[in-house]
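Next up: just one chain, as structure tokens, the form predicted on its own.
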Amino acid sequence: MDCEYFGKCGSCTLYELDYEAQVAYKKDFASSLFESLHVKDFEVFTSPSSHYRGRAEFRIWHTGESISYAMGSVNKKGAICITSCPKVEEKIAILMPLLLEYISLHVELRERLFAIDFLASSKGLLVTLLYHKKIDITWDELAKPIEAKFGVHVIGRSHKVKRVLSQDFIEEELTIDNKNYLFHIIEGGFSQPNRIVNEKMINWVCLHVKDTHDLLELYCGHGNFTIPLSEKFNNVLATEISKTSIKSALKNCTLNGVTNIEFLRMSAEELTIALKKEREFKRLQEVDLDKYNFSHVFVDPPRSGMDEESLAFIAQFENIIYISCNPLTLKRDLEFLKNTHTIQNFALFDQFPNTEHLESGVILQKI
């Protein structure tokens, strides 16, 4: 990937290496980091080196009556104005200058605009304009032509205000194990930013899941892994703390005709307590936890990894599937789990080329 802002914009840090060298660098880093765990080999899943990111956020920089996109500078002092970003999916890259030009022509649209978020999928594009001022129906009338002109969906946000012009979601289609799945992704909810690598991650997990009964999933999001995996299990119990993500997950079950998943809006820590019968929760009054015969637990925690109590809980399971967005906390958690489990498969997923960020997947089996 070539970018005129390499060395100025702080978003990309491995720009001095070509993509093949970046992948080798990350694999070497993982080999060194996980050496104490005796990992013999990694499966490595790569990404396109440009136009791979379907979720992107840009600050808006005001200079007089003109506006520009802006990113944090490489020295972390202030921002750098940009006109393009080759990381983002092509539909975002094409829209960026056209959208900015249109907004620049309308004072009410550009005034106190501080950021623009883009959410792209294989089936559409959603744009959110964020303001440091109150917006109302007057803003709606000015912003509606953006949808017609560029074929996108537009949302306006300001403090405690959300203006939805047509819809506040996009639909994504992923191909997993030669089958197509539809996902309803609501604006503001978490979604995987790299569609191509996301498909590879889900396919990798599905390939390595064997001898199944029921699945327990913690941190399920909108069902990105849950729904394809549900075909491998008799029943699935999945938890997520985000109300937005649970709403999407329920919709996604309907879209895909899935009926064997039960979603709970609970934290991983709360469900751990409930399953250990240490406390009763009103949210579980209609749920029969005893009906499940879990053969696998699937976790995809935030960058902070898992708390020690939840780690001790999942260590009881025969099979653990761990997806990680932070190799350092993954290493810490695997050091805990190595006393009860062995690593069967270990994969590296390059969701974010040109950066040092690295996603991982680990399949563990009880000793």
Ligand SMILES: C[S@@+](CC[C@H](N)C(=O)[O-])C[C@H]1O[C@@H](n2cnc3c(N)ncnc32)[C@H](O)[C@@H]1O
Second form
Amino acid sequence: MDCEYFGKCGSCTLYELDYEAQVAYKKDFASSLFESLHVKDFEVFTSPSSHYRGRAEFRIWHTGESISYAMGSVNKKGAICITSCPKVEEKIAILMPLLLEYISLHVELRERLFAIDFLASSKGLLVTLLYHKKIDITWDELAKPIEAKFGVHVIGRSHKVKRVLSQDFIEEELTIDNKNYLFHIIEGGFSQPNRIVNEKMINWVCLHVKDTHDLLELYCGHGNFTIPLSEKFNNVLATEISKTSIKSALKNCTLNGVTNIEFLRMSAEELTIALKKEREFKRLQEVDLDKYNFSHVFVDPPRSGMDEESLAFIAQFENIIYISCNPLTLKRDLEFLKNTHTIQNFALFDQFPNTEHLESGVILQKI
Ligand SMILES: C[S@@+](CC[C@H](N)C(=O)[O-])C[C@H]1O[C@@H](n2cnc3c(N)ncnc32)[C@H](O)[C@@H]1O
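The form predicted in complex with the ligand is what I want next, because the block you gave corresponds to the form predicted on its own; please supply it.
Entire complex below, previous chain first.
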């Protein structure tokens, strides 16, 4: 990938190496970071080197009456104006200048607009315009033509206000193990930004689960892994803290005809306490936790990794699958788990070319 803003825009930090060299660099980094864990080999899953991001947020920079997209600068001082970004999916890249031109021409749409978020899937595109001013039905009428003109769904947001012009979600189709799955992704909920690598991650996990009974999943989001994995298990208990994501997860079960998953909206910490029977939760009154015979636990925590209590709890499981978006907290958690488990497989997923970011997957089995 080439970009005229390399060295100026803070979004890409690995731009002096070609793609192959970047992948080798990340593999070397992982080899030395995880040296103390004696990983035999890393499987590496690559990405297209450009147009890989389905989720992107840009600030809007105002100069008099004109506006442009802006990103934080590489030295973290201020912003730089950009006209394009080769990381975003083609459909976002094509829309960006056209949308900006349209908004520039309409004062009410342009004024106090401070950011534009794009969410693209294989089936659609959702655009969110964020304002530092109150927006209402007058704004709806002005923004509505954007939907028909560009074939997108538009949402307007300002403080405590969300204006949904047609829908606040997009549908995504993923192919896992030659089977198609539909996902309903609501704006504002977490979704994996790189569709191609996401499919590779889910496939990899599905390939490595064996001798299954029931699955416990912590940090499940909208069921990205849960839905395809549910086919490999008798029953699944999955938890997630975000109300938005749980709403999508329930919808995703219906969309895919899945009936063996119980989704809970609670933190991993709370569910751990409940499973250890240290406290009763009102939200669990209708849930029979004792019916589960867990053979596997799957975790995909945020960048901070797992809390100590939940980590100690999952160490009791025969099989652990750990997907991580932060190698440093993964290393911390694996240093703990190595007392009870051995690493069977370790994969590196290059979700974000041209950045230092590294996504990992680890399959662990009890010693
Ligand atoms: C890296 S995302 C993974 C989501 C999902 N596995 C996917 O692939 O889309 C982490 C998820 O953990 C959720 N989360 C963050 N802290 C949590 C907590 N303490 N307990 C449960 N879920 C949490 C976030 O809302 C987010 O959906």
